[in-house]
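Here we start with a single chain on its own, the form predicted on its own, put down as structure tokens.
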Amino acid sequence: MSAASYQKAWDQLPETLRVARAGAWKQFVAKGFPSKREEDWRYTDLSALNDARFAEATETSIVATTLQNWQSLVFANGQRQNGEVRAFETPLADDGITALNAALTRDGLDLRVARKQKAEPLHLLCLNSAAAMTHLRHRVVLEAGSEATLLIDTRGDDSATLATGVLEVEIGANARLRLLRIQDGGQASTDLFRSQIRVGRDARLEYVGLDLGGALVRHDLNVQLCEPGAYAEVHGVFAPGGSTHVDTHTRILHQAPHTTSREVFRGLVADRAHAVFNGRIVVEKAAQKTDSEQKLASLLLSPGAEINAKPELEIYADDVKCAHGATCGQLDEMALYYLRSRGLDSDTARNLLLFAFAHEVLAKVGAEDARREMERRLANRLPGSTAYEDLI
């Protein structure tokens, strides 16, 4: 791969940053973007990024609407719109994408919640437009006994943007993080996001994600249950349409005894969209008394829709309770007929069933205003959404 497409962005960094991040830039030049020859990328092709060109836009025409009664932090094409620019040490990287992000990132969320404190809910809004390239890196630290709710909300227009993001989370003993994510890019956008989360002793992670598509969307969600009593709920809905591509890779690593994980994903794949889901659960030898469940269910809503699903379960301990499974099908015609016989028109009946299918996941969002926002955004992407609006 030639790094010429990204050289200009590197050259524009302040000299102090180029010196500090020279290792990350060399790593990106050497490795480039992952290829389909790698198992984790066999269904997702990044080759179009090798020679892509991106603008240097700092403004956006996307309206920044945030949730009422939530604190907000807004980035427009990678530029902070409120608050002070984050100061952080040289980021780490482990592949070409995170190396590019580590080399070029200039800002991001830096949230630390003190011991036994409860933070105000925070809406992190990232607006990407005007064929811009953005790189943000976020860090969240919850000290022992603390609590926080964070919504990461990415929106895009129809221009060919590239956004990379890295989220690093440390959840201390007896702390609780409610992490929500909405990815709602334009039809030509590329969004590559990595979440790395460590859950401490008797701590709790509650994650709910909603991926609505883009030209190419990839989310790697890695959760480490690294101390006894750690608990994680990892749930999501992906609903690509048009010719979009959504790839979700989850990794839940049980490293200590008496750890618990619950994972439920629902897919709604329409038109000529392509969805990929790879969910891997690993129970290490030391993680006795692990309790883990993973479920994936998907609906193909048109003949051209496609999904590649691969649940994985690796167990190296001998006293565990684990289960996983995946199903894929179409809407039940008898259920549609039943709703039509009760006076509903075709679009309303169809979308009522789709809403019920996705609601098992979205109902896990405890904050009502965030849950309704996620339901509204999902409704806008479903066929016949005008008929669906009265149902939420």
The other form holds:
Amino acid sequence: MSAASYQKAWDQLPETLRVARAGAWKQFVAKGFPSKREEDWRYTDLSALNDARFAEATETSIVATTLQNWQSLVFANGQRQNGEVRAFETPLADDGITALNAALTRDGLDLRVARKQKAEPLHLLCLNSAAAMTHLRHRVVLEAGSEATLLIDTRGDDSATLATGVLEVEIGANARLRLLRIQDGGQASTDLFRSQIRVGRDARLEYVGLDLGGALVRHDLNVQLCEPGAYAEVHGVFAPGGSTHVDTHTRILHQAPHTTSREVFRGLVADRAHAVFNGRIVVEKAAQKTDSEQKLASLLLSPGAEINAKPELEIYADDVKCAHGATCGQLDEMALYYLRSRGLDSDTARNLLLFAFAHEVLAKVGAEDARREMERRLANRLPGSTAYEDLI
Amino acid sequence: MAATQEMQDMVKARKYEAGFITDVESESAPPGLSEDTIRLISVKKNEPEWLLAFRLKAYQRWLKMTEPTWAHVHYPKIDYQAISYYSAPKSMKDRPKSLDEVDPKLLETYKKLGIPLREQEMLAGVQNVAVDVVFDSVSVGTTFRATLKKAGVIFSSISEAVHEHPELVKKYLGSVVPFGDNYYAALNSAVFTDGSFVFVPKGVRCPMELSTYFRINERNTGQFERTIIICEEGAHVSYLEGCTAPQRDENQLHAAVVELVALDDATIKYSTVQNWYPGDEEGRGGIYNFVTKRGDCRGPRSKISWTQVETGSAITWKYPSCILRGDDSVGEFYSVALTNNRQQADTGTKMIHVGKNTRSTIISKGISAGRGEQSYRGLVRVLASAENARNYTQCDSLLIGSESGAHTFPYTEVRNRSAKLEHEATTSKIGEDQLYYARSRGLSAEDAVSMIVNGFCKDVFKELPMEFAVEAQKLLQVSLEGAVG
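Same protein, different form: I have the form predicted on its own, so give me the form predicted in complex with its partner chain.
Below: every chain and molecule of the assembly, starting with the one above.
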């Protein structure tokens, strides 16, 4: 692979890091980026990354504010703007992308919530700009009985940035994590994000994501329900427009008895955008009494839009309840007609319906200020730019 | 007596006509696959040059291909050189002399299915009655043929069709499933030995349901069948494949290809009840059923409907598909698949929407019992040209026993915004309350399960021709035996 930019970034790492991460680098060089021939990547082509070049990270020009009353941590082109650089053991890697991230990462969020503590909500803001390359690696550990709310918010300018991110989460017994994610890295950005979440005994994960697209956006969201009583809600909205590409792969692994998962995704695919959704639910032999539901509904808004969806069930236990559903269609003409007959112009009527369609998911965000932020960001993306205030 | 003699002569004559071999022992090909084997098959069947060329082309392609491994099934590697590619009927010497020599378990099953004794003997391949039965079906076959001929329908073995209607075979062979389509299709194209050929001319509604069961050479078609069904403008045919009784066939690999072509306003209904030998409780033996079935709705308003009941085979790998090319064409797929003991099935369908206002329906019911593994794998693809395409998919799985597995891999690819697609899937075990209710009304556990399973499959069974539906229900019951308790 003629990966000049990656080689250069590797060469610039301090000697000690290069020694510690030689394995990960070797793995990346050997494997490279996954190819379209792999089943998990059949709709997402990373080959352009092989020869892509990226600029040195510099100060960012993006102006963005964090949520009021929330703790905040800001990374600008991978550079921490507040607090101490996190410490690393050897980061895990299991494919070319995570290996690249493991080799090159310098920093990331390291959050640990002690037993029975409730952490302040945290807004993690990652600003990617000026065609730079960033590799962040975050870790969140919730000890037994603790609680936390985290919003991971990625923004970018119009340049061709590359961001790889890995989030490793451990939710201890009876703990509860509200995890929110906004992906808004700009039309030309490439964002490869991996979430690896383990949910413990009677613990709870509530995830809601909003993907607004980029040249190439991929989120691999892996949730392991490892102990009895573990519960996961995994919801999301993807709304790519222009000629962007958003690929969401969720894998929910039921490993223990009496585990429950709920998954609702909504897609709005506009212009010439391409959306990919792969929702996989695996019920292992030990996971009797699993209860799992998955629903995907998507709308194609223009003639050039495309969606590839695959909800998968893999079941090795017998006493289970599993259901999934996927639909693809258009806005209801009758509903549009009704709204127009009440005096709304056609853009507002459409946007109202689109917003309401996506809002079924966004309404699940418990933290109100975060929800408003997500709603506002989605409203900005709707065609005809109806003001958010008019939609609410 | 004289009439019998006449008929027997006819049997002999017909056998000869169909290109069948009388002296089995000396005429079968040794195991192994090479160009020579293919030439041998071609010579034996007295085939024209173009067909040999087709076979050789397919063989060359096959050599370059690798065996697919993406299906959710596990089996030891197949040694393609250990298979005999020209398997004529089993020699008379090896056949059981009477029903007493036949595996009693098999006979018990026949009895449960309500198959008459004479048919039982035929199915078990008992020597001295075989001729009688063949004789029976010859007479049946001939009456049928007369009626069909009057209507203008061609229904024959593909070997016969190659000689009698070469222009039709040449035109349609490989036009739906190209010789290099996939590994098993390429293998089939190289070595196929027989199969059915159906041609229904313009405006004709086939006067009866066609079934392979009534074609005399069915028993001998071997592992690599090739079936072609063509319906011209406005024509209509219903075709039944397979036979509802279990066949003890020791052949390991069964790689068939079925091609359907429906022109303007034509309708083809293709029903299968597949019950090849599934192997024993421990998964020893059994058929590998790797089949490529595809229908091409070429004309506007054409319709192709697949109905399958899959209860046999150790491993099934089968995706009957529809290419909806003509505007307003319709594709349907109704399936019941049952895996028990150590059976594995990876089955489903593909609906490719090309024309405007095309519609497809997929109803798939999977039952997994014992240590059975079952996957539904489907693709619904809506191309940019397919305005107003519509698809409805429902796939449900029923799990019986904690060692069984059920999986769903539905792909949807949509490139036209006017498309409407719905997909639903559920997996559950038989409800305790349902069972309890049925038991409280005096049904045994086994009857209760069988009743619930039949209800679960009703949406598919109602698509089958009536006699088939009855037998399919019984078959399901028999196949599920021992799974409950």
